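Below sits a lone chain in structure tokens, taken as the form predicted alone.
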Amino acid sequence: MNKLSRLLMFLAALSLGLLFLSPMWKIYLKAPQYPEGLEMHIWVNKISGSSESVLQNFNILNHYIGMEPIHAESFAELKIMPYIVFAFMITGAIVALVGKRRLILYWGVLLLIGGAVGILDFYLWLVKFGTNLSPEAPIKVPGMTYIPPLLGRKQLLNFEALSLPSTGSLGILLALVFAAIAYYVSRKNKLEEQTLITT
């Protein structure tokens, strides 16, 4: 790997920092009585709200139609990711420092499965909680599950609710464009070294 593939693979070691400083996801939720929205931020090791009482609000909401209150103590994952994310940032700063194409392709595969296990996570984070109802709830609606949608708006009762990736996924996204451009850059490279030996 020359100079420039090192770089671009720190940088897409580095990238994986946007998580820790921006919600990988975002979910909103707008109704009549909300007409200001509600907007939860979900991020690598915690949940929070666009405001303080937004939390509290998604609870009583969920308080309502039967549905678990949401707490980040209640998920594992969140005290998981931030050592998985930090173990790629190292392993991309490794890869940069070792200098093999090879080992650029791995550390980009081993990302795209880890980012395709995590939002799988996410949607099964959504169907236990959209389905898993108590009997005991204030309201409820023969048949209605309360699932939001994983990627994209859906109508739940009176409530139109949004779901959208936010800028800490920003960062698995560059930090996979710059691992590809990092491994063409080195082998185009190579390439036009062999090229220079052969003739």
The other form holds:
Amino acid sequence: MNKLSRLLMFLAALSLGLLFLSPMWKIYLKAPQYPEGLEMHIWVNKISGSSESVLQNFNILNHYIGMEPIHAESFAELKIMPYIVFAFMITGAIVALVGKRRLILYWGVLLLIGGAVGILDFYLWLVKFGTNLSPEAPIKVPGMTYIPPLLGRKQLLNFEALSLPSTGSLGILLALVFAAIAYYVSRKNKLEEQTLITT
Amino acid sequence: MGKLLGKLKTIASDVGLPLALISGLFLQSCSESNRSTAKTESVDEDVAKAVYVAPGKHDELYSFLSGGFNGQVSVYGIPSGRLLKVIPVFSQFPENGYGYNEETRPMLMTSHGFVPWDDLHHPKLSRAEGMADGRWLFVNGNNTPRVARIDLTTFETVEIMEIPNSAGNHCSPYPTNNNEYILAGTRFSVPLDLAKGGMGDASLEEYKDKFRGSISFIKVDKDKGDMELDFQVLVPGFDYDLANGGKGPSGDWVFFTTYNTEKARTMKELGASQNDKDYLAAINWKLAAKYAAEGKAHEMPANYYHNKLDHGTHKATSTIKKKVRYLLPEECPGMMYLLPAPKSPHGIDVDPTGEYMVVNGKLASTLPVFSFSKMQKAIEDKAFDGEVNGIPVFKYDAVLYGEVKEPGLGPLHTEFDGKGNAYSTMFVSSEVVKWNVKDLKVLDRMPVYYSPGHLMIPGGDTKEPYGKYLVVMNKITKDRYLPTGPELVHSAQLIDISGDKMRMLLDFPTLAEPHYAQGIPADKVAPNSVKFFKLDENTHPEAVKKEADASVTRQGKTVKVNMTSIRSHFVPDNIEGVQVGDTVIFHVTNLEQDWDVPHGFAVMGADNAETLIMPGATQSLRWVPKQAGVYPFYCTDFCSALHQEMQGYIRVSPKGSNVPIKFSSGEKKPVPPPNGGPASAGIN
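Right, the form predicted alone is done, so what does the form predicted in complex with its partner chain look like?
Let's see the whole complex now, leading with the same chain.
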């Protein structure tokens, strides 16, 4: 690994820090009585909203259909995930320092798997909240579940729900891209070195 | 009718007042037959567009109209004329429990006891550098002298201060150009007891010698807006009518119109209308403040209430003040002067440049305009014509700029458009008259329906009027709307003043009897509007911030219910252990943190009111059950699809029974079987 690929690898590790600076995912809800819209922001370590009280208002709405209230404490993932991200950042930096090209590949693949697991986990809790409804709910629509879309738009009764990855997720994407370039660049150098020796 | 009106006016200005009054009566009686012509003459085809605010769009301006005898302020959108809000100030308001619930009852305390009404006359917006800044609205209570402050972030009354040594707080509350002071003058003079304080006992025959008026200087905190009575100026025993501050060169001065300089004490309609000239009183407020600071002020005992609503606790508290400082004009040279003004003047209005003072003599046939620079020169030249109680009186000609000839009948009030024009209401001839301040020529006339009191141009009393609209507040409404029995609402009319000629745009009904109004561009107020109170910042001692902390406790004969409300339930909603004759106080905290989701709270048979709790706030309602039984309580403000279900019960047992205090909310109940059964049938 040359200087450039080491630098790129550092950048890859650093990019993951974006996860702490902005949400990974945003769910937008729109209804006639919420002209300003309600936004739920999912971070690597917390759940928040476009304003302080959004979560409470989500829960007030959800209680009509018997959905369990959403609190940051309800997700063990939010406690574990920051450590996983930290681990990736530290190992990324180590990879850059050690300078073994193969490690970049391992690191990248692990990160890819980590991301995929994250999305699967996110989908599972959407399903859990959308289907695990109280039998005592005031409003029951036969056959209706309230799983918000993982990605894209969906109509849930009078609410239009839109779910999109947000800036935080860009951190993972950037990390993968930087790692890929680092991997590529170091390969090119290796070839050059080899040709230099052989000639 | 227009022609007739013109003719009458020419004759009337020659013959003077008696005919003016007759013509007023005559105009009213002939209005019926000329109604249709009047309507079509004055309204263009395309005015609808000028006032149309499409659904979902907002008005350009807020306007605040005083409610007169309802003790409230009404907020209207301009140009639509849509009523946006009613703000209770001096009156109890069953709609939201203001003045009924425990938090706001102290707001209406006075030295006369609990006074739940007043006659609210003049709204005035707080100012920064001579312009309305949209932070607060000051209003006066005329009857039981009080000045109140409304916070324009919440549109709530947050402070009410009683004014001692005042009887009829009419020429009030006028802010100086940076809210240094709010000026409040008395309408009726009364005998003051300087030794013991307050009103003295005197024979009415001693009016001339013993009666005095007072002008109060109320200091305003720059950041918080809190008021404090700094000192008073004790003035001669006339009646003081209206006031207005100067601006620009005259910024240090404030002017008051007076009537009854005759000092008549009976049948004032004649007694106070004898002098051809009354006075415009001019006070240099900066000099007065200086005199007061330098120790010219005397101190006398007083007894007045100062009530403030705390932002954090949402609770009002009263403090009683026991002293007041006062200045005597005769001991303070250069502080106060009198300008002879014809006759029984009402409005005093200073033009945007600060040079011209227009005095609207409601019984006079001309409209005098005084010059501030001439007044300054007259002070230098000592162009005086005697004095009253040691206060110099100017020679009329030494301070007069000129008179508007034949302005109309019964000039009452003038405002300005910022293009050098003035607009005056003519009470008797029912019209608004536009005239040029420089050459004093009448430019245009607009008939209004009927008998206008005051008018308002947004910012028309500041140095930069908005100049697009004029709102005129009419006293008589007959025939303008569908009849509603003998009593009709008063009517406001919106006039477009952007062109050379005035254009009548809109009639809109107003509440009670507006005496004055203020207008301000919406963008100065709307962005600061509070949407809900933060629950975390609620410091009410009885607030309950989570359902788990709700409680019912007995302390002797008082049962305290600390309750929460949220869509769509109360906690607790089952209460037992109350006995007949107990005092139950419901402290309800609204846990919502969303805009426009107040919850109401009402209990059957409550003999005071319901209360309405804003999101994040706590309000308390006192209830004394008189009979045993199970009483429902419920939310009175539609809050959700389950609003009807937002209810509970409180059990009242006979006196001395041994039912223990018990409260709950929500019991596990058997789940109805899926498919069928009444529970799932509900949603079909």
